[in-house]
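For reference, the chain that follows is the form predicted alone, supplied as structure tokens.
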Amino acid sequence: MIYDVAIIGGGVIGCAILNKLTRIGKKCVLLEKGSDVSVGTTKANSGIVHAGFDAKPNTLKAILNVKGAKLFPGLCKELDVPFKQNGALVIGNDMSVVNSLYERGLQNGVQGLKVLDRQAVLEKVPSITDNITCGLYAETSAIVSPYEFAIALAEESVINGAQVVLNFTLSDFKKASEGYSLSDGTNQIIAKKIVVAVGGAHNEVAEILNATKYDLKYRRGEYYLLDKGAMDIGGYTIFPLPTKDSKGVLISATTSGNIIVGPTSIPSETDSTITTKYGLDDIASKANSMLSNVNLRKNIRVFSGVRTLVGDDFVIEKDSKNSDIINVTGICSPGLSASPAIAEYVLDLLGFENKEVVIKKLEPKIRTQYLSSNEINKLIAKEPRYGKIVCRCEGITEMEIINAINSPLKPTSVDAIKRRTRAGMGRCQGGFCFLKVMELLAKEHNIKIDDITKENQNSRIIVGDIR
């Protein structure tokens, strides 16, 4: 098959581009070096759909953030992805900065902004510290599950004819009679046009494609993830006043009911996702300067992600050496928020008309943790495996895991199941359920249990003879 477009990179940006192209009827393939989509920066994202008041006016960041945020509610509803317009507060003690953000937001076309004095902030979040004197409220700010969003984008694409090739590390590229040949030594893909959306690995891929390289910079963001009920923040996303380099350490609700605290913004020479005592101490200090009820003792996990920067704006452009290649890099914050709009921007660069065709839609997921007892009993009467709890922390059943294993983009790792069902995301972080998940993966895929990995190919859980 000759594809219209090959997208290299299976983060939320690559998946959004794949989905949009599929929705207009193009034959597309997504090439991802990991064992699943959303295994890089996307899975370590804060999950904030920013309103758009922070980005400098008239930049791609500003324009695509605001446009993308408007597309999110409808898209998440279509894809059955957890999304909530919870509102955000930027708090601090410098009213001039707050007013500047407000004016910038108006320039960017953001609606629902309101400047608050201390009393107004207190009414929303009573636990603010004594040094907080003012704030900005952004009504349209929202939260989403970033990895579920990326997975759903890819899965809808797959049921409509797109192909996703996982464990694909590009090793060879050459001109073909009808486009370009991309190979990893095993698979050969022929495509007329190519979109490079690999984040921090851009220059490595560009070397193989003989495409433009950029001056990439990396910043590591470390996080705490707190247990459900760890602290009351009114359901909001709470930011400090931003700095030149970062939106700062935020404290936010998540769509799952947990609280996320972070990230840091630490310059890094590599895309290593380590966490450090220095970074975590910095998060604690900054969070405690905003709220008096920060309870990091309720932490259930620390993690980090690395964002890639190219100057002060996104890079989304035709390659200067080959106009059949579109480079998409430097997509740091607000990249998630902008992702649906980035996809439309790329569509235009590719020269395609934004005219969607009739497509198949994903079946809604059964999430038993959100159902009533009567609804669950009806499910169990039809399928008893809805009554077998595998993950006690999150209340995930055996049948939900089996459904995930047999979904359009069939997961093969324990972490891939975690992202689709939340099995293993609770207080014990999979300590009690991971073996059962492995057993179900092995059974459904008809493979040996010691072939099951935690994530990618080099993360086998069982090594050696377990008899």
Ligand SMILES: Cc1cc2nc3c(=O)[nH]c(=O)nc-3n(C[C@H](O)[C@H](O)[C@H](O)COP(=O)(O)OP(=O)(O)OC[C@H]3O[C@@H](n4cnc5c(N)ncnc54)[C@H](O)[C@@H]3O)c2cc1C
Given for the second form:
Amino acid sequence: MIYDVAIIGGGVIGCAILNKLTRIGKKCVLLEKGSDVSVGTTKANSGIVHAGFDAKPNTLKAILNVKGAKLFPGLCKELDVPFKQNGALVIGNDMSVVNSLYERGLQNGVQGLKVLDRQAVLEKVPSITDNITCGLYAETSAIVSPYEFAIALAEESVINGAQVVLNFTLSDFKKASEGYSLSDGTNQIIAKKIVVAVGGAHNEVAEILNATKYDLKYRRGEYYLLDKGAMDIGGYTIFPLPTKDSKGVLISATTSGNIIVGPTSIPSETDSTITTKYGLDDIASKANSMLSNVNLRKNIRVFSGVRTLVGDDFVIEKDSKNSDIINVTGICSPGLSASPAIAEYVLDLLGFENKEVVIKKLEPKIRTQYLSSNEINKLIAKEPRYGKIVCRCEGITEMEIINAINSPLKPTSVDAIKRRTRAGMGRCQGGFCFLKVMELLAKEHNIKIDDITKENQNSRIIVGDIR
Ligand SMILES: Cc1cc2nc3c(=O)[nH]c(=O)nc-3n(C[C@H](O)[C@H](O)[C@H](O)COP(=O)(O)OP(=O)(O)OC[C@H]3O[C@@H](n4cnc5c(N)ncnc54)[C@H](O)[C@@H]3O)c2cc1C
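Requested next: the structure of the form predicted together with this ligand (the form predicted alone having been shown above).
Shown next: the complete complex, the earlier chain at its head.
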């Protein structure tokens, strides 16, 4: 088979491109180094679909953020992905900065912006500190589950004929009689065009493709993730006034009802995702300067994600040495928000018309968490495994986990199941359900439990004989 396009990298950008190209009827393959999609920066960010008032006007960041944000509600509905337009507040004590953000937002075409005085901010969030004198309200700002979004984009593509090759690390590239041959030493893929969307690994892949390398810089963002109900913030996303390097430490609701506090913006030599005392202390002090009810004792996890930057804007362009290669890198924030629009931009660079063909839709997921007892009882009557709780913290049943294991990408790791079902995402962080999830994975895939990994191939959990 000769593919129209091979996309290298299965983060939200690669998955959005795969989905868009599949929707217009192109034969596509996604090549991902990890054992699942969304294992890079896409799984570790704030999950905000930004309204678009922050980016410098007329940049790709500004244009594609605003366009992408408008596409999100419809896409999330079609893909059955958790999404909520919760509104954002930028709060601080400098009205001139608030006014400039408002003006910038208008220039970028953002609707639903409102400048607020202290009293108006207080009415929305009563726990603001005495430092806060003003704010900007952005009605269209929203929250999404970033990994569920990327997974659903890939899943819908797969049920419509796209191929996703996991555990594929490109090692060889050559010209073929038609198109190009891409190999990892085991699989050989032939494609007419190539899109490189590997985030911070761009230069490694560019080396193999003999394509352009960029001056990549990294900034690490560390977070606290708090338990559900940890603090009342009115459901909003609350930002400080932005700095030159970042949108600052935010406090936000997540689509699952947790509270996220972060990120830092720490320059890093590599794309390492460590967390540090320095970073976490910085988050605490910045969050406490905005709200008086920050409750970090309700923390259930700390984590970090790494932004890849190239200069001040996204890089989305044909390679200067080979116009069959499209480079997509430097996709830092607001890359998630812009992802559906980035996909359309790439489609244009590839010379395809944006005309979707009729496609199969994903079956809506059964999420017992959101069902009434009556609805759950009806499900149990048909399938008793909807009555067996595996993850006590999040209330996830055995059948939901089995559904996830048999979903289009056939996930094999414990973390892949966590991203799809939330089993292990609660306050015990998998303490009770981890082993049960491993057993279900082994049984459904008919493999030995020793072969189950936490995430990628080198993260085996059981090593050696435990009897
Ligand atoms: C702290 C932080 C907060 C953020 N908050 C937001 C936010 O709230 N809203 C927003 O809009 N944006 C946000 N962003 C930005 C957003 O997360 C990114 O723009 C987006 O995730 C980038 O996706 P990507 O697909 O380019 O990269 P990635 O998700 O990193 O995907 C790249 C993929 O390529 C794979 N890969 C690497 N090398 C190879 C190889 N050799 N072969 C095959 N595959 C390979 C990786 O395994 C990975 O899966 C944030 C980013 C950070 C770090």
